[in-house]
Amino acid sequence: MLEALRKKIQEIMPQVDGVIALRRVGKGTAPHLFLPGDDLSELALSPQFPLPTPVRIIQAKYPDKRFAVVVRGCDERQLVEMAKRRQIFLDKLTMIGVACTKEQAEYCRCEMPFPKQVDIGETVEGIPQTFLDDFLAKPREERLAFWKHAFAKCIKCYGCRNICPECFCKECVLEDNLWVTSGTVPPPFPMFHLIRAMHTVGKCVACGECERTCPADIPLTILYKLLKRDVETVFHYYAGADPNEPPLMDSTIFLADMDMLHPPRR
């Protein structure tokens, strides 16, 4: 797959100003902007790292340039939701689609482990979300105890917010003492996590990055996949599916107030 990706990038490079992909750094990977003529020997596909946020940062700095980006299914869906909120320019972005392997799909418990157009790899079946049904089958008191125990481990590192491509507010309410008292760990149950959940509902594609980033191993995937399911069931809105469909939860007034491609939060 990696060799096929190199060939695809070499093929597409003359048509763009650069390709945003992963580059090998030590034992891990990091986002990198490959320019025409660059050596692709350190190009990487794993360990995974979400590329939509680097796309946003690079496009903000070079709004007149055209770039390509390597995307998995969740990356593509994130970019669609970001474009609806004026955070990226889809019309100046060429996507190179990579299908996740069966092992990757199982690890992420992903129900759609591939982008709309697959350039690299072969599509595999998504993972049935039966673990959500198992969770909902538990008595309400047991579920409440589960979340109290999980959120009690929170050290308020903001890792879940910082890794999420859909968190791009200029000022974060989670840093406002009115809602989340500073200097308190864990944050009072359940305000911190419920506020973040409500701020991402309707645009969360359940990529699972928040859970993988969490140093306390809080099972955030369950929370966000349940909210995603509710949005699909109640509103028939599928986050990241249709770039031409208006965003679900954001009003015209809210969108008009947002800065187009504003610099990332410091």
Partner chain sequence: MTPTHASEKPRIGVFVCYCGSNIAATVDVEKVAEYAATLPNVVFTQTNKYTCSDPGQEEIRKAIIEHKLNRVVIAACSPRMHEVTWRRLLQGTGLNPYLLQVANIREHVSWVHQDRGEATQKAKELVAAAVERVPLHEPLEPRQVKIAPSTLIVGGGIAGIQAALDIANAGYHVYLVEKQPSIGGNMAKLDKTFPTLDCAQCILAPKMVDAGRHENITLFSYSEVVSVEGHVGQFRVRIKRKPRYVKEDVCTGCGLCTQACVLKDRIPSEFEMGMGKRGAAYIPFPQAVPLKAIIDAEHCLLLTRGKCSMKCVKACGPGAIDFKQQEEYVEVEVGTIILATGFELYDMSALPQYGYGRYDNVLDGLQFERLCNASGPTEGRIVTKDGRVPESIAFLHCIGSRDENTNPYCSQLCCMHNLKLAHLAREKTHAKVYQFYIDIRAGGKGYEEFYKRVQHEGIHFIRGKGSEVIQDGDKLIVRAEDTLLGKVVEVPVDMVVLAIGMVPPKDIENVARIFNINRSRDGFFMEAHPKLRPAETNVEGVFLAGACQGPKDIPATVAHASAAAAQALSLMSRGQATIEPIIAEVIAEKCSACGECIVACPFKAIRMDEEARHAYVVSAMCKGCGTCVAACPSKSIKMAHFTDQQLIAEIEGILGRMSEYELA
Second form
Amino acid sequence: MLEALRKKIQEIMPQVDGVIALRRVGKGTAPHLFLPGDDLSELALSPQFPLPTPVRIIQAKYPDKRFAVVVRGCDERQLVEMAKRRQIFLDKLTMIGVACTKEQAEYCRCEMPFPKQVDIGETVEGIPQTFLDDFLAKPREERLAFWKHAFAKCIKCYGCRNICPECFCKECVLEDNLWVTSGTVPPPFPMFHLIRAMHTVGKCVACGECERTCPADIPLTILYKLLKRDVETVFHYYAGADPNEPPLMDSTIFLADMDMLHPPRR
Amino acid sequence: MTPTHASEKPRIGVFVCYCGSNIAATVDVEKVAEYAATLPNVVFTQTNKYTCSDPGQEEIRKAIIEHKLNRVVIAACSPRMHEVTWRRLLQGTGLNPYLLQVANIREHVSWVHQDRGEATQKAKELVAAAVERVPLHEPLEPRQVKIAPSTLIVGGGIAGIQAALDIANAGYHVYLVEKQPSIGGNMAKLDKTFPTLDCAQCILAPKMVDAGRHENITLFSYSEVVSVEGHVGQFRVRIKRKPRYVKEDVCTGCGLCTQACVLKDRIPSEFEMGMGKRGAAYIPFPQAVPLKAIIDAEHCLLLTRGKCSMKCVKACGPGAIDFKQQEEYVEVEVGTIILATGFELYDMSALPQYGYGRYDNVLDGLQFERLCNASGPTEGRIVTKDGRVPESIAFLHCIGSRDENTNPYCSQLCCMHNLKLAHLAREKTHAKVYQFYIDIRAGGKGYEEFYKRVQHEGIHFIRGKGSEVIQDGDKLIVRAEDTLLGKVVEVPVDMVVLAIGMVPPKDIENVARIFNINRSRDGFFMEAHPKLRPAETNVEGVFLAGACQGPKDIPATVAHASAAAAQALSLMSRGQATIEPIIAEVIAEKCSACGECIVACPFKAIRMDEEARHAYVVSAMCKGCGTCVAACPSKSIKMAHFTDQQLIAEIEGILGRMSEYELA
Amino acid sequence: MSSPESNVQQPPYEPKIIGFLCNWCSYAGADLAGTSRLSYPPNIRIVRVQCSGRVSPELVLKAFHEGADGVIVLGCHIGDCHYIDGNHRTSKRIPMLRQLLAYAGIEPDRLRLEWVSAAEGERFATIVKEFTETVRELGPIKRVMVTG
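Please give the other form, namely the form predicted together with its partner chain, since only the form predicted on its own has been shown so far.
Next comes the full complex, and the chain you just saw is listed first.
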């Protein structure tokens, strides 16, 4: 796979000013901007790291340059949502689509482990999200206890936010004492995490980086994926699917479908 | 600039209103004031008998000056009542008007709660919330807007015509938009008017002609308003002109095309309420303004089937007929708007028991008017469908009015209308006339006298609402309970006339949306205040005239229309108005240019500075809803007077005290 | 509701309710309830906003955090919004927040969204009565949230 990617990059390099991809650093990887003529021997595919944020930073710095980026399904969908919000510019970006392997998909519990256009690798099926239903089968008190326990571990490191490509605000409300009481760890239940969860609505593509980054192992994706599922079933909004579709919170309304929102009361 | 003292340490004055006994009966006003005195930053408290009255306002004014108050809390009625009054008061003392917070302890407390302890406690908390909030208020400068010297009037019935003439005669320009091919509305269909029995057309037609010819009136007949943008003083209105298929400037109104039309006398005439027929090329009625022919696209053979001998084209001397006409859109800018969209009759399909639309000789009041009218389909002879002179006629009151199953309200004019029609029936025939009524409402100048007069014209009054009409051979049987006799009566008659209730036009919802105004429970447009501001709406610069606000007879409609015109004129003659500075503002350095606010804004008032990478608000277009603020993930938009800090202070003020209550 | 006489047995829990009401429809509807002298429980405290679209999820969460046992958001009926379609956004945000509360194990019925027009004083009073009872049954917010 890596060899195929290397070939693809060599093929694309003459048409762009650089390729954003992963590079082996010690035992891990780091985002890297490969320039024409660069040695591609250290090119890497795993361990994975989200590349949309590096794209945002590099494009902001070189607005006139054209880059290519190696994307997995989640990266591509994130880039689309970011483009809708003017954080990256798709017209100056070439995507090199990589399908994730079955192991990777399972590791991420990914529903859609492939981008729209797959240049590298074989597409594998998504992982069914049955764990969401398992979670919802718990009585409410148990869910509450579950989150109270999970959020009590939060050390407010902001890792979930920092890794999230969709968190690009210059100033974050989570750091504003008006919304989240400063100076206490864990943050008072549940302001911090519910505000963040609401901010993922209509943007989150469920890459799961927040959860993997969290040093306290808070299973954030359960919360975010449940919301994402509602957004899809009720508002028919699929984050990252179509760059030409306006963001979720526009004036369109789905009154007939609104009844589908029956929150679990039990 | 007036000194605002805004930056100084807050010195809050709290004024608690008795509102006579309206508040004081349930809320211990003195206790609330005593409590307020213990709150932070409060340096002065006072109770007033009537905070809104002159003496009440004078006391506040004095206190502001004497005690150097820089923030004011008034606990009284709803801010929707008097906030504006008190803002003006603050301004008069040199204080910025927005350094005021009103705690609503009347509509939201004393009028809805009975327990004095609970009500007093709630009033205290609302005052505490206001005291927490008001130090965060910032002085705002009202925006001045110029008022364009022109009015849009929607609807060309008597209300629209009256308002148009009042305004045009005062020297301001009027754009009068009527969706029908002619102005005149429902009044044009009437034969006589109560109680004076003036000929309706004789008093209306001159006004129609005036409106049609007035140099200050631009008439758009057969047209509809499709959108309105902007605000008081500068409304941009888009008007759709539906194709008449007759060039208005060429047509002389001679009527030759209407005679020539292949479908002549084949299509039920709207003006004749279906009692008469017209062709596909027609002139709505002889006094129509503009007196121009129109081709009915729904029926015209050429327009529907593409095939016709086109006799109308051959008949038309000046060559006015133009089948290639398309919809046209016109844009006008106006300073004020008057809605005069009138009413419709209740849809009788929900009341099949009266046989309306099913039995030939069950008519509505307007159809009967057309029968009475000398230029109507029968040339003024009251006859049944098969040409008989009726020997008996029954008039049924309150059909689709005063009935929980249809409309709970009284349509106000049907009693008098029915009495007038009964009079006309007796005048023109020897028929026995019955009135089936619940009770007769004859409030109005000369109305009761007219009722008395009609009572002596040999009319049978049966006190009981007609419940059913049954066809029995040539006869119609009216069934009702005579509540005076306490028994069910069945009266056979030759003709039944129903006083069908007045309802808002079917498209009123759409009109309300276009002009952004509210409707009351009855579905008609809602006035700004039911007693004191009957012709205004909650949208500044938009006024109401006539039955679009609720059922009205002609005198009331004309008075209402003139009131609306006077309101519009007073705005235009002032030439400028202030609009609320409650608008959004982007904090550019915090903005990450994500554009969620642009997506959220219902008014497209937010744009993106792509170079500087931040959003900005076009202040003239912002109406201050705050939807953008809720959408902004980094809270980089501030909504003046409704900032997050202010709202949170209010919430904290309330909830802080509520827990105290809980502990007590 | 406890009367002054029975003050001794005052129930320990009286629900605290914050109502966010839009200025043009719902606040006017609440005013109409007053003008019509319709009675409803005193637990609701009304915070006026210009449009229900102004009510951000953060504000609702903040109200809970500050100790509100229930939050009710009232706006103009869909199609009647004074700001054309500001309430369309509300109609997405508030239901989504209800979902989130449920997922987090917090009773979603502590948050309610309704449309109340300026003409619906009775509807306002009825909704407030119902909602007060709902929140009374759910008990204090402190059971589920850490309040500030």
